[in-house]
Each structure stands twice: as C-alpha cells, then as structure tokens.
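Shown here is one chain on its own, the form predicted on its own, set out as structure tokens.
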Amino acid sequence: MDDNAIEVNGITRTFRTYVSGKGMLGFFRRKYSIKKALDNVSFSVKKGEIVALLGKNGSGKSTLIKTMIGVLYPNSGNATVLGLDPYSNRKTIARDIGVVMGAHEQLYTDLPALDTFELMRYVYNIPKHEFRKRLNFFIKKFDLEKVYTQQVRTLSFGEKMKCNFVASILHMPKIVILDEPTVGVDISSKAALKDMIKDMQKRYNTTFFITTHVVEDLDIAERIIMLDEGRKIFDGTSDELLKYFGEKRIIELHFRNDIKKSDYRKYGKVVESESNYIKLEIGKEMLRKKSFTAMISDPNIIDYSVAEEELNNVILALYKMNKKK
C-alpha cells in the first residue's frame, strides 16, 4: 500500500501577464510576458506527516496549493492526492482534503458559525450523532463555547480563524491543507492550532501541509521545503538547515572589568558592545582555534554563552544563496 499522501511530480505552472503599450492605442498594443510561478518542483509527503512549506509572497506557495487540490492544471508535470490526479478527480478527493486558506473564509458574516458548521454536516452527509460529538470537541478543543453562537461579524480575528479551521475538519479529512494559517492571529490562537494539529496527527494519521512565510510556524513541522521564485530550494528537517547553512556561532561574552572592542575583531564581526560586554558572529571553525581558546580562558571573562544562529537569520542566508544561482 501506498504510503505517499501527496506526491508532486515535476509540476511546472506558468502565467500570461499583459502590459498594455504606451500613448493612446496602448490598449491594442499590448504585449505579453510568461512568469513562472512553479519550476519544476517535485517532493512527497507521506501520510500522518507534518510538512511546512516556507516561501516569501510570491515565491508560489499558492499556486502549489492549488494545483495540488485541483484548481490549477500544471503546464507540465503532475500531482497525485491519496493516488488520484487531483485536476481529474476534485470531487472524489474532496471528502478525503480540509483546505484552510489564511486570508479567506468560509463563515457567512451575519451568520452563526454554529450554522456554517451544521452546513458542512449536510454537504459531507456526516451522520448527526457523529457531527454532535465532532463538534463538541473541537468547540471544548479551541475555546469556542462562548462565540460559535454568536454572529461571524462580533468574532475577533483569532476566534474566526478557528472557526473556520473547524468548518475545514468536521468531516474529519485525511489530509489537511493550511495556506498561511496564523497570519494577523494572536499568540493563543496560534498556540491552539499548533495543540490540535498534533492531537489529530497523533489520533487520527492525519496529514498537515502548511504553507507559511513565518519562521515561529516551523516548531510544528516535522520537515521544511523551502520554495524561492518558484524553485524547490530546500527539503529537509529545521536541524538539517541549520546543519548545512548555520556556519555562524553567536558569541556573547560578559567581563569583570571593561574591554576594548577593537581587540575582539579578529575573532569575528561585532554585532553588539558596552564597556564590559560584547555579542560576536563568528564562523563555526574558530571555536576550534587556539587563539579563541586563549581568549576565553582569559580571567577577566566572569561569563559566556555559545549559540547557533538563530533559523532565520540562517534562511535569509540561503534565499540569498540562491539569488545568486
């Protein structure tokens, strides 16, 4: 059996973008460019994974979630959903996939989101015992026993986003597709949605896909594929990246007495410094020179810490690499 729950295949989707021409027949001048949004991208996802896509706007996380469920057709290449091609088969996949997309919401505005979540048990014929006790737990789950009464317009951003997360997984979907999830959302919110997509990997398999431009959204990953203009730039763990592109150590470094800045800048570039304090960059194989070991059994250091770079210094790092490609 097939332990793939999305395979993309190669997909290459591209766009025709108009510019109208210049002076008073511009109109009827108009030239045309081809922008790609997707190239050639290929990856997997197996079932019960967690998987984030990071990408900067524009650098076709949307398009991928569309073609993926069917919206889009790929100039080339080709996507497979639970093993079914997704353009061919919306419908039947449809009841397996809960789409969450950030900036658009299924809720009617005047109406309860108690209502939208009643239409949903129609639309997925779910048996109304089974909905009940669904409901309940997603509504004790998210906090929502004071709100999902009430009118839509009354709701604050967070209560809606998890509304709407709700509407997305009544009918209990094998794979879950969330399209920039916590933009705009409050730190408890996030937190609630980070705690449910867990519990319903752990209980039930289910598949998350998140496409995210956060870097605070990756704690829930179990893997990162990194998307740039397009291009596949990255698929591995958050350790994997920091791995490979993390070459810089943090320094930070308290003293007894005050210091000369000026004798710390052959061991690296100084990000930050007071009379008895500094906070260096330095590359990863100084920690190994005789000359920094010196330094740091230096008596006049009362305190020190080593860190890694922080992950998203390291990512700006690689979308920078691959400008350069």
Contents of the next structure:
Amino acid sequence: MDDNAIEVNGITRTFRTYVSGKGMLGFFRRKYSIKKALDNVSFSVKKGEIVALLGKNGSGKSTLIKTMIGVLYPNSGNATVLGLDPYSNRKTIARDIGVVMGAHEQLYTDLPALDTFELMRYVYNIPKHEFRKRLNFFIKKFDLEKVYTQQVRTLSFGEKMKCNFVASILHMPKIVILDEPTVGVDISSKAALKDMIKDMQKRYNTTFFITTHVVEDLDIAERIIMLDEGRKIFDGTSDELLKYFGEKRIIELHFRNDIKKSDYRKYGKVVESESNYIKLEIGKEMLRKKSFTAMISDPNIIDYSVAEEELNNVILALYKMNKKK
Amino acid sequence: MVLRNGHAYLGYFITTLKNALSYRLGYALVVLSKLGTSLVMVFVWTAIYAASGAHEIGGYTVVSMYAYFFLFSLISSMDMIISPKIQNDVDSGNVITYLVKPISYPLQLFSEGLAELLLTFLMFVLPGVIIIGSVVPLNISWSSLALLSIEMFVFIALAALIDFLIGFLAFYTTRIWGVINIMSFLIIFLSGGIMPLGLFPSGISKALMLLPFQMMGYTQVETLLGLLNVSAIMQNIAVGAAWTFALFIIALAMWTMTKKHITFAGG
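Please could you give me the other form, the form predicted together with its partner chain, since above is the form predicted on its own?
Everything in the complex follows now, all chains and molecules, and the chain you saw is the first one.
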C-alpha cells in the first residue's frame, strides 16, 4: 500500500455537453447529452515508477489527471495520492506534486520566466539558497541561460515549454505529472527532458506520470496505460503490448530477379510488393518452419530483414479492437 | 482565521505588481479611463443645475456636486477586477494551473487584486484626492481619516465578495459578461454613482442605506465632503460590515459547492 504513489479505483466521470438541434431553429432547441469521459478506470502507480498514459485526443487522459489529483470530482470511484484522499487534501497533496499541462501556461507572458520561477519560490516556500542552486542547475540543463531573463512573450513555443517544466519542478515534487510534455519541443530539448526525467527518478525516486499521444514518447516509460473512450484498454510494458498481438514479425525481401507475389502468400500477409521486393507480415512461429528457412536461402534473395511489429501499428490495432467491442 | 501559506499569496502580490508595472503607461491609461463616468455625470449635472436655475440641490452646490462625482470615480476605482479574470481562467481552462498548486484560488485572486488596488491608490486615488482637496475644502482630520480607512476596508471586502459571487457563476455558465454588465450598472446606480443617495425620495433613500452598495462609494465621498455626521457614518459602516459577514458566508458556501462542480472543456 505504502509503495504506491497513486491509486485509482473504479473512477467514472461524466460531463454534460450541449448538442445543437438541426435546421434554422436548431439554435433555440438546445439539447444536452451526457459524455462518459472516464469509465470505471482503475490502476496504481508505484513510487519511483515512470508511467505513460497513452490515448487519442479526447480519450480522457487530461480528465483522468485532473480527477486523480483532486481538481475534478469523480461521479463514482476514488483515488489516493501518496496515501491521501486528493479531494479533501488537494492543497496538501499539491505540495508534493508538480504538474505541467502542455496546453495551459503558468508563465506571466509580460514578465521574464525568472519572475514566475521567483513566484514558485514563494508558493512552495523554497529557501533562497536552495532555489538559486536548483534554478542554476535546471537553467543549464535545459539550455535556458539566454532565455530565462527575457519577456516570455518573445520566447519560442519550445522555450516556453521548457520554462513551464522548470517552474513545475523547482520544488522537487515526489510526483511529476506531465500532460503532453513534448508537443512543440525540438529533438535536443526532448532528449534533455527525457534525460532529466531519468535523472530525477534515479536520484530522488520521483514518480512520473506522462500523458501523450506520441508513440516516440513511450521509450522512457517503464509501463504504459492505454485509454480509449474513457476506458482502460491496456496496462503493461511496451514488450507486453507487442506480445498482446501474438508477436507478429515484418519480413522484407529484396530479390535479384523479378518474382511472383502469389508465391509468397503462403508465408503470411503481403503488406507491400514491387517486381523484385516484397514486405510480409508473418507469425513469429513461421520463422522456425523449414519451408520458411528454405525460402530465405533462395539464391535469388540478395538481402532480407526481420523486424518486430511497429508499436504504432499495435496501438492502432488495439484502438480498432476496442471500437469493435 | 490564520492565513496558511501566506508567503504564496505574498508571491502573487509581488508578481502582480511587477506585471502591472511592466506596462506602466498602459496601466495608467486604464486607471485614468475610470474618470470617464464622472465626466459624463459632470455634464449631466451641469445641465440639471442650468435648467433648474437653482444654486443648490439637496445641499449640494454645483461645485460640491462636481467634487462628489470626481471623488466617487476615485473611490469606486478601488474595486477589484475579479469576475472577468475568473471567466477568462474558466473559459481558457487555465484555472487548472492554479488548482494544482497548494493555494486557495479565491485567495490568490484576492492577493492579485490587492496589488492592483495598491497601484491604483498610489497612482490615481491619492494624487486625485490631493488635487480635488486643493480646489474644494475636504473633511480631512485624523478622525475622518480613521473612519475613511474603515469604510475603505469594508468597501474593498464588499466589492471583492460581490465580484467573487458573480465570478463563481462562470464555473456553471462559462460566459458571464451579461451578468457582469448588469451588476456593474446596478452597483453604479445603487452606490450613488449617478445621483447621491441622499437625493432619492426619503423612503427609497432609507432603503438604499440598508443595502451594501452605500458603502461602495457614497459613504466615503460624503465623509470626505463632510456631509455625513459620525453617527450616520457609524450606522452605514455597521450595515456594510453586516453585509460583508453575510456575503462572506455565502461566498464560502458557494465556493465549496463550485469546487465540486468544476468541469474543463478539453485538454
């Protein structure tokens, strides 16, 4: 129990939304519909774990974060953060969490980011010498030396994002929640962000909960939770996610001379083909079959490669499967 | 009530001062634009005095009437701009950035409002009162300043509480411009911004003195002009304080209820 930083038990959250009527009078015939943003979601996150919450736009990721930390009240179910009920202890819990909402800025746009950092010193009561030490470290790490004293409105999106991140972790929270943290951030800044996440986890056993719809962001996560239409559809590692689909393999074959596509259908599904090239999707067990090894040793083949199914495709397949349900 | 995490609110106070001062000229113009209503009232009352041919209406000479409206503009500029901020925060979804911090959202808004009031007082009200005082004799004594301080304290609290109550509606309906405009007009009218409350028919005037709005400009201006005796001032302060207490309880209950009603449109 004490090992868990976050526990979410059967949370359901609905919203009432407007639905316009049809035709000229539609504006006056306003109707309401109930949207289930979260549907009986349960999971737990261990202290020091890096968990990615993956989902399409509108899948309920941000609602889950807000409900989990006590900003939104659930219709049913409950949560605990660091052993406390977030709905009655929002302010206490907020001292130990840092939240970066990609879409919402906490920086004062008419002032330099330094002023927002100073504000965070007051908000979290950080001793002055400690604040200086941390700020210097983060500024250097994120290459913000020339930027953090400039008016925020003159900064690029990526620079603002990095400043936002620094403002959210200056108090060294036990849990960091990042909502779409890499949107608009360049490759080197993404690398610095991921490096910082790993570093904080290692040094301070910080728990990270990262929401994203970008598959490339998943490489840092030790665990992936997938949400679709408010439901949890997967909870496990990326390897487990690949296994979930029977471990398919992608074979690419390059030939010296032209081939007949139909000759290769017996090995698996033809994904792509040209006169002297074919891409197949095959089951992992096919690799051990004699007929397959014989085919691979065909002298007509000048090159071949075997790859695991791409995570992107697995995720798309999982969404499709959930839709059918 | 002990203010927990007071340093956080001090942080918001200081940052708001810095923010306002980053565009000093723009801020000064916004504050100066508050004189607009009093200029309109000066023209209206000049016409009324000219048409009636009277030198005095309800104890006000034309000069003291001018002084009344300019002073009213100065005093009433000391209200906080809270409800439009709440509406913007709710509409943009940025309210989340405050709710994830170990602070009370209303107290944070109040701290920001106090910083703006300090600037308004130093840049607009104090120089304005000095200028008017050099033209029209004002009732400036230690006792009147003490009473005025209490009146301003009650005014700031009342104006903030009323604005909070309007602002909280944004969590239910998002767009509250209509309510803000209606309330702004009502407050100007009921606090004596169009006509001194003493000039209303006796029954209506007495009723208006029982509302909180008399403490939102009228009583302070009358105190400065020396037109109210101490017992009337004390009575007005008592009424204002009672309203402050009642509105505080209502605002507290409404915020507790509103917190459970918060929804965010996307993201």
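If you're wondering where the values come from, they're calculated on a predicted model, not measured in any experiment. Residue numbers count along the first chain shown, from 1. C-alpha atoms forming the largest set that superposes within 1.5 Å between two forms make up the rigid core.
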| item | value |
| --- | --- |
| Residue 286: Cα shift of 2 Å or greater between the two forms (core-aligned) | yes |
| Rigid core superposition, residue 259 Cα moves 2 angstroms or more between the two forms | yes |
